[in-house]
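There is one chain below, alone, in structure tokens, taken in the form predicted alone.
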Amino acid sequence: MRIIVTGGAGFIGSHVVDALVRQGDEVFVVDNLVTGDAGNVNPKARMINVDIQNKDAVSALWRDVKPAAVCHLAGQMDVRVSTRDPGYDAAVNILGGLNVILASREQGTQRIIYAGSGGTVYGEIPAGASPAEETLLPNPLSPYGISKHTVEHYLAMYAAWGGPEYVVLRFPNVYGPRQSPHGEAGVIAIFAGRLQQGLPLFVFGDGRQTRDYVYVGDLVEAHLLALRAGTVQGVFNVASGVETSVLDLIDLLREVTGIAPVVIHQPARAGEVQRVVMSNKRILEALDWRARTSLVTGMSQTWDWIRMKVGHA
């Protein structure tokens, strides 16, 4: 299958590209390398430096490649950036996403797999409430959550108008090798990177805020299943269904690394929700997908990569 992966030089996208190449697909990576790393790109994939905000360039590229499917992972991914500059966030995520959808529609692309944001779309999940299901009314509390959810509506509308088919994979907190320890998102990689350098860990708020963590390898498997899922389409949580607090995460990191960190608390950040946990029942029933990698196993693999990466930086 001929597939375009937008954001394919990034953390998650590059792992998706590797998996597609392994199963024999013809893969085209579309990335402007603002946050991506060309060194992540599989040598058997074709790397094309294009910004999804450039409608003409996207249209021309799609016309040349004529992809059968698109994995759309490119975007502005930081909640804090979105609160500082909501216009930029909307330009990248909404208008860039619309450019990808329209080009795909024009060239007869059969299927789009879209990286949604379960961690921000649902908003605050009350204490004691069940894990969020896809039927829960979205209530994003940040510009980032709004921009990511908006594209879901475009996908559903154009599918109703005749295509492409679509699958929205709403991500929780994804972690694993290749996640930057120097970025503004990805707490496991950031904490591991600081531990490797002997630096303190900064915890925003009281540290009792919880997240649903999924290892990148499990997320990749969800993409492969969604790409070849026949007529299955719609929105799916790609989640573990288990919530872990920041403080519990630090305890697990201490267990994995053998390092006792210095923890410094700072004020809570604007736009950050306190509780994220999502149900995976729908994707289990439709695609037979579940998170198979335990948090300790995934963190150990991430720590091994961080030690190699930071140690040779």
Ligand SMILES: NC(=O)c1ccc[n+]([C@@H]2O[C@H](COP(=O)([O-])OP(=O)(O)OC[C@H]3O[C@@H](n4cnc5c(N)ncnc54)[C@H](O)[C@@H]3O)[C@@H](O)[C@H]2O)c1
Contents of the next structure:
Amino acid sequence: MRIIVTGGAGFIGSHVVDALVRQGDEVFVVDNLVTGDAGNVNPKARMINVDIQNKDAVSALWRDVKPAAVCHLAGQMDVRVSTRDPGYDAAVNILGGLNVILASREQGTQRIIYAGSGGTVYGEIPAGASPAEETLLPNPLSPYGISKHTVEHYLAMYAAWGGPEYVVLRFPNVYGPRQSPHGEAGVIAIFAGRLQQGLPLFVFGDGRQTRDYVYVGDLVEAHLLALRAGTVQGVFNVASGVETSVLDLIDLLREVTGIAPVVIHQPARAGEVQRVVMSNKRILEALDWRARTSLVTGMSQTWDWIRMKVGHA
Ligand SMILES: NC(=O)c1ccc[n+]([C@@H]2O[C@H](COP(=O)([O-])OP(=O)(O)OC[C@H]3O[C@@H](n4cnc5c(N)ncnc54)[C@H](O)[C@@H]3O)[C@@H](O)[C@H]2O)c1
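Can you switch from the form predicted alone and show the form predicted together with the ligand instead?
Every component of the complex follows; first up is the chain already shown.
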């Protein structure tokens, strides 16, 4: 199948590209490399440097490639950047997303798989409440959560207007090799990078805030299933359904790395939610997807990569 992967030079997108290439698809990567790295791009995929904010460039490219499917992962993915500059966040995530949808529609693309954000769309999941199901009323608490969620509406609306079909995969906290240890997001990569350099770990607040973590390889599997899911469409959490606190993560990292970290507590960050956990019942039933990689296994793979990367930085 001829597939465009936007954001295919980034952390998650590059793993999706690798898997598609492995299964024999013809893959085109669309990325402006603002946070991505051309070195991540599989040599069997074609890398095209285009900014998705440029409607004419996107439209022309889609006309040339005529993709059967699109995995749309390009985006501004940092909550704090979205707070500082909500206009930029909206321009990339909402208008850029719309450019991708409209170009796909023009060229008769059958399916769009979209990188949604389960970690921000639901807002705070109150203590004691069940894991968030897809039917829970969205309550994004950041410009990023709003921009990621807005595109879901366009996808559903255009699907109802004749296509493309769509699958929104609402990602939880994704981790694994190629996640930047120097970014503001991605606590496992950041902690592992600091451990590797012998630096202390900063914990904001008491460290009891919880998140739902999924290994990037499991997320890739969800993309492969969603691309070939017949007429199945809609919104799906791609979650483990398990809550892990920051303090639990530190214990697991100690187990995996054999290094006892120095932990420094800092004041809780304004606006940070305490609890995120999502149900994976819908994706299990519709696509037979489950999170197969345990945190310990996924962390070991991440640690191996960080040692190689930071060791050679
Ligand atoms: N990492 C997570 O835990 C997580 C969680 C929920 C959702 N997501 C979503 O998954 C997607 C991929 O995230 P990631 O963690 O791999 O981040 P990433 O920053 O590594 O990847 C994003 C990619 O998009 C590219 N990009 C950004 N703006 C662009 C533009 N205007 N035009 C073309 N390309 C552009 C970047 O260069 C980068 O390669 C994003 O849409 C993000 O919102 C990520």
